[in-house]
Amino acid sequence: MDITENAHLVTAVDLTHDGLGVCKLDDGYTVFVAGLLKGERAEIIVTERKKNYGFGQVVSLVERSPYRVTPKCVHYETCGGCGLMHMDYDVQLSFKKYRIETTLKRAGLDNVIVQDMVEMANPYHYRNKIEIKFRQGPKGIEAGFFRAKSHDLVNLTECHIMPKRLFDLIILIKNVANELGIRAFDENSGEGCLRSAVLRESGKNKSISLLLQMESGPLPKQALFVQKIIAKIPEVVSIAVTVTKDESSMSQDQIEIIQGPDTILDAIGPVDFEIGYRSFFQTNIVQTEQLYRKVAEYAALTGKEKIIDAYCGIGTIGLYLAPKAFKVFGIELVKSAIQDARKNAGRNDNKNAFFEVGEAEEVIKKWQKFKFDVLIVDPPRKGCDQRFLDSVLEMKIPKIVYVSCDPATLIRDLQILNAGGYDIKEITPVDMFPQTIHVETVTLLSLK
């Protein structure tokens, strides 16, 4: 049966959130379509049914988008990295100020003041910071991303949103280990040791950190391995390995330094960053610049103010503005963290910045009683926690910052704190990650 005898042609009237195509069938029916573009038609089969809607695939383009471009990368239909790359990059600008816009309107917010994207010049090549997968396969190791929603590893021969560097060094892995004899590990047979490889370049030197995240230790030939990475590439100053089955950031797992030092140097305009292999540290040093300017802008510090970092990391945003506050306090619920914005402070000679480990919803009940001009927000994707929110509003701070990756968490504190008593004055979006459908955002408010 010819696959066109159970197509439809359909036309998408709307994007998604995260950027599907909307068409209605001609029954009413709504289906969400991958990589299909507002206003272009298409035959498509429907994949997948629920009750209220469905889900596409395109079968041909029957007319484009004059919006629509050949994504650069080989891998766009099968990596799950890059959900916007067929999109003229002013477009998803537009698009994901729309998102904001949108969800607004549905959180009885319209009248908020959304800026225009704060783009970037080149939008390739900018992430800093990459997590590689490993699997083996029949001529030797792979290495890769997921496909979207999938454990099925994409074996990269291209990517054009890391560092070409980190690219190359991927590449110098899989040769090494393959040469070395140095196996991926296999979750059926038991078989090999090498799970994945976190990949960090400083943009301030261009020094790489590489740590490789394994079922099993030690790293078989390491000295050799060693050696066949730095004859390379010579930028690659710190190696490490972790034996582990938590392979995220939040991982206690003791990490064995075998090359360099334990962290490297970056900075974000005049503040250098001492980053240890599972701190974080934003993964697009251009943007970052630009988004901590717009905190510094909202904030408009006259050297009088006490500050709140809360949510801080290392310490970046706060160590950012000390130099212009009176005094600075962080909070960040990671121990290690809290060492690495100690050590940062010290390092920039910030006298005046103070950080404290803790959940952020705790630390702040204990500074109820003194005063705080303005307070930095910004927490993990699924936003600020309600009894933090509830303290917030009974301290009355008179001016909040708050930076999100998340837009929907973001208008749900939103609500939350304009319900409270805060005015949301604007919100200006920063497009840290083109060609994904992810935006991070400042937001001003300040109290009525």
Contents of the next structure:
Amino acid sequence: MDITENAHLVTAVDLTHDGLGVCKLDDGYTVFVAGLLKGERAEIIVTERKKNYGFGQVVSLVERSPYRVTPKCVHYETCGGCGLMHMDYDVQLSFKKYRIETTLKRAGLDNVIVQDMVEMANPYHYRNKIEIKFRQGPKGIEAGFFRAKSHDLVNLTECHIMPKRLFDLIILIKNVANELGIRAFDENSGEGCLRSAVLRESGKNKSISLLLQMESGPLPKQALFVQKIIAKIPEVVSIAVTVTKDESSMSQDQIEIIQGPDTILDAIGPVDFEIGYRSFFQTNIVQTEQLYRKVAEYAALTGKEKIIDAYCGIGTIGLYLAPKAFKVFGIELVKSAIQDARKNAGRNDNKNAFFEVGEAEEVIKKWQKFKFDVLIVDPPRKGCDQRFLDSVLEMKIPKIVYVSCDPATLIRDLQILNAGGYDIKEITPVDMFPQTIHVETVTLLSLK
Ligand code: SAH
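Having gone through the form predicted alone, I am curious about the other one (the form predicted in complex with S-adenosyl-L-homocysteine); can you provide its structure?
Below, the chain from earlier opens the complete complex, with every other chain and molecule after it.
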């Protein structure tokens, strides 16, 4: 931070998509300021100057918005994970809807109906999967999240979006590791082994799985570690370790199960799912039910439809819809997720659901000669591949239900589908990630 910079008195005239206040200095230079709400006046300093815009930080708040609330979390400013926690929850909802509307407008799709966001009744402690990082501190292991765009660890003393039991487990892991002399990996000295952990809690039966990601194995005093964890938190039904350099959710590094089964059981509505360590599963189950209910409403199935569920993960949407459809065909890139999908089809006695491993853009090409009635897509943040959309346009599937976690790529794809002959009927946003800037939507399209 450049502390020689003078303070400026500014007013936030708008919010960026990331929830930063948009301010203009006296000379017209635009500065984006974290934590400043629309209409608020503040003294700020510019902390980063680029050619056409910069970033700033509040020194003192001069006029407060009536929509400002005190963030629940002591780590709010340093962690950065809950970028909207200073905003009243109702205002978070309207901000996210506004964000979709402005993106649509910019794309020339002004006439699309955007419904009010489906809110979460209790918008805290919802995130059932958490990845935490470890670091060796002066008093033992520290655990938490990296500050945005950095490798600075925020050593968590509280967190309001993860379930309380997962937070208890983080504290327990630290205590047991300290007691047994298990250390966090230190990049400078090369000592220690623990890099990070992935914790997942089932909404159905509250069982927990724990994956420890290590720089090198084996985990010291492994048997004792397991014993001490499950003695204190018996909900931990499965523990695994992996030696990994790729800690991302797409990592394919081998996992060794050291306690319990290799999956945990969860449910969305009446449908049960076994979830493996490497499989994607929705992180907010309460809201996933709302999301899938909307998908079912938009799909409006009669029992005669042949459906594609593209980017299907472990088959969640397809299996949710299968009882009301004639046949469901899922496509997913990750092989183990498809294995889970097939297992889940069997578990729920769905004999009309079929799954294929591969890139959606490749698999759909092979299916081009068949007739389908509904296409469900739920791609990752980067949206659908152009080749996938080209195939879809050729297939002339009457109805598309598009689930998206990024309005920018959604609207890019909607423009392509709209130009190719689809009407965009309606968008319903569902608040899957309260307190954060993330926006999830379901869109209904039909062939003109
Ligand atoms: N529909 C699922 C999963 C959605 S997440 C659910 O609701 O739970 C997006 C999924 O797309 C991930 O499982 C990811 O592995 C998969 N994926 C990413 N790129 C893909 C591609 N090119 N083809 C098929 N699947 C892909």
